[in-house]
Amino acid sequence: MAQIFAYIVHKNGVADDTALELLTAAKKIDPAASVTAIVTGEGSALDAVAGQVAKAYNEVWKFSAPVFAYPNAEAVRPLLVKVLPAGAILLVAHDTFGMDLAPGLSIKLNAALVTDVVGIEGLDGSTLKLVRQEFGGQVSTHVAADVSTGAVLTPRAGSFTAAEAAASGPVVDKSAEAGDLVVKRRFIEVVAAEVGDVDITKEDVLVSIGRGIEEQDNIEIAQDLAKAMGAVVSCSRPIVDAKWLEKSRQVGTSGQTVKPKVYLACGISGSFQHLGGLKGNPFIVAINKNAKAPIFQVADVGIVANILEFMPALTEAIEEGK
């Protein structure tokens, strides 16, 4: 039976949505495995997160220290090297923190590293078969990883359905095992993203546009559709880089984190940086003329079409339906 651990990211006393997705990924590796969650932090916020996670995981290891007050891979990496048993498989979400932590950790553990995992085909002896993406998500690669000495995996957010919180595991305080952790990088402050004329983080329905919109004048097409749907227009990073929309409308790891009920992705390829800004398991409708766009792997409904033709037709149909 595999020894599987999941490092849980949290904020303000609330576990990230990926916490339950990592559990699903762990069960795909070995359905019979007892999965242990690892949480680091300080004070009452850490206790709250540990209690939440314990409702789903078989066991929770809690590490409390001032150095963990803010997620810092430079502190978490040596901690995990100390406490993870030999041959363990560790899952951490594929976001900016996960990519900071995982490569160096895999070297320290002499373990396999597979990033941006979008599928898990199972464990066969010491060989773990996975699916990851390359070339900006244009190619899906089937990987056979030797995990005899352990592995560090970073599943992509949204690629695995959140597991049901059915377990009730104990919370074990292992803070004493952390020892003295000396870090050179320190947290200074959080700089909140500017909120423009519309706060997309509070919207239930978003019509989000990407490169497929082609030019600034075509944004009006998305605005017409959003108006018909009672939604708001958001976008991916290329639209902001082109200065066609303000940064407050950008969804992604370098933009806003949103939790809509419905997310209409129009002409968006679906990079992990963009999907990292989607939380709360929204209903995703993807429209893209590239049938191999990675957004289709996470979409609930996928439509292969040119958005400049499809969006006006959808707007007309909605207006007629009213």
Given for the second form:
Amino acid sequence: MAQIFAYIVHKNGVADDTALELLTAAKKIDPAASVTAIVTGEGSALDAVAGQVAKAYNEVWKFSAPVFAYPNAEAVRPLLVKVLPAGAILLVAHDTFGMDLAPGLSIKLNAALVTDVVGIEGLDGSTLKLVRQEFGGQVSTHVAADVSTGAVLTPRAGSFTAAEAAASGPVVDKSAEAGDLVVKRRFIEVVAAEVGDVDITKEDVLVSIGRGIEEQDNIEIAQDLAKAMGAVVSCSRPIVDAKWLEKSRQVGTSGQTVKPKVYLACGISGSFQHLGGLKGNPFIVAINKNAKAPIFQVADVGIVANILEFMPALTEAIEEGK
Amino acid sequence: MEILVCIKRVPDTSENEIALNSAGNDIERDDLVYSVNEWDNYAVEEAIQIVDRVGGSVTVVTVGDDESEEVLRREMAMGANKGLLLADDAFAETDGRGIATILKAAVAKGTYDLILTGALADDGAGQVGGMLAAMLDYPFASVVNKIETVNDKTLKIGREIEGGNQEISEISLPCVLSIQTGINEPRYVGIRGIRKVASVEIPTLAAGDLGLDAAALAPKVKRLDYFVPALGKGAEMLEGSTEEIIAKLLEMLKAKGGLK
Ligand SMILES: Cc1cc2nc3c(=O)[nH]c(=O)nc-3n(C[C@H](O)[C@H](O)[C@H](O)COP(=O)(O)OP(=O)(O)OC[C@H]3O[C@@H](n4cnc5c(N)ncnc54)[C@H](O)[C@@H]3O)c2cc1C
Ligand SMILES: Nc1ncnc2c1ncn2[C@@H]1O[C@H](COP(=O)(O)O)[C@@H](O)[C@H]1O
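I've shown you the form predicted alone. Could you give me the structure of the form predicted in complex with the partner chain?
Everything in the complex follows now, all chains and molecules, and the chain you saw is the first one.
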């Protein structure tokens, strides 16, 4: 049976929420697995994370070095190639670090790669059956990965419930095994996202628009509705890419995390990157012309309609009722 | 700077409702509108802008079939200088690793300082760029939303990380970057532009030309089926006339504090 490892992402001395989700994913591959967590970093922040993770994992491997002070996949990849045993299965969360690390790692380890895993059905011999999504979540697929030479898997955040912190493993300092690493990408700094004129993270009611708004001139339709409702306009990524609204209005993993009471998703398909920015269990109303849009799976209330007609009609009804 | 941009022809999800075929082994592909993968279009625009600044040329390459020629031509109409089609029946059943293997073989036939891919394609994998970089032993960066040339050996790049923050690094050339949407504003391609490149010769290379055999392309990962998952709780769908729907919705919004 292959050894299973989880690479833990962390920030400011705290492990990411996915740390315990990866453990659940590992147990779905092999319920009896003894799972080793790998943490890289430097100083007291690293020690804090290692201690925290050791409360759940059977063992923690710690690698401390200045080159790991900022999580640079170009440094972590050669490290993992050096220290992972042959045939290992490595789990890392499907975030922008995982996207950076995993594909190249699978090549260097000659291992199977399955990214953005949303389900694990189990191992049969050396065939691991997993679930993923395609076409922006419109359809799912089962995939079979040949893990006889190992695997690199990137589970999607939130797709596996966090495991209980049941084990209690030793923290093993393996820093000496890192040796010299050739790194051809040098981290300089993080530039914080721009602050905009409104703070959508503090709003109770958001009228959010996606590509379904079709044209820049139609943004007004959303602004009118928001005004009538006493709400604020937010949006999905394509609206910001097109420069129709500023970045500070974007909801999602690469935008803002919002916690409204009511969220009107208008012409938004419901990609996981968008939904990743929606927290606090709001009342979600989805309006979309495609009855099969994935947004209807997570919404509380769904309306199949053309937003360019429905939104003005709703605005008018609200105005009349005032 | 010699730049290679990897592009893929995909069903346009904003134009199509994706449904399963009756056998459940594929999506229904009849009547689908195809276009160039959104992320790849940004990558080509970025390559053109870099070449406008520092000189060089842009080659667009795709692993596909005869129909993929149209996306190569579209990107050449945008301003890419050359197109390259990699097509062979042997390519059909491969996985992401296989696509990267094919692209690597094509890279070996030229000299490129910079290779761009999209961050993601229709399969949602985001894997080909990073795999290609590792096969070439080039440094890699994903979700890149800024590229500046420092000198002919180094780029200064930004990666869009969580929360919209930007991670700035320096990376050595040659390298592979996967491009995030929003890095630029891709230029519009009119029908006239497409006509201009309609008769440009696009070389096609098959497995033999690239020195690839079936063993090199054997997949480690296979898609078994397509399915639509049983809905979670699923939304309560409001039905009836627009007036009826709006009346119901207003009641709900009032109850939930959605109207002020
Ligand atoms: C690393 C990374 C980070 C990302 N971060 C984010 C993020 O933070 N936020 C984000 O939103 N996305 C993010 N994305 C992009 C994400 O993957 C999707 O591409 C995006 O969310 C799609 O936006 P959309 O739903 O508006 O567009 P689409 O997916 O194109 O959906 C448009 C929807 O509108 C419907 N529609 C069209 N016309 C009408 C009409 N007239 N009336 C009613 N309905 C209509 C269609 O049926 C469709 O469902 C990220 C992607 C990557 C790779
Ligand atoms: N068949 C292909 N031909 C050329 N490039 C591809 C192909 N498939 C994927 N790519 C490139 O890899 C990127 C990421 O795709 P994927 O790994 O499939 O999500 C795409 O945006 C393209 O740049």
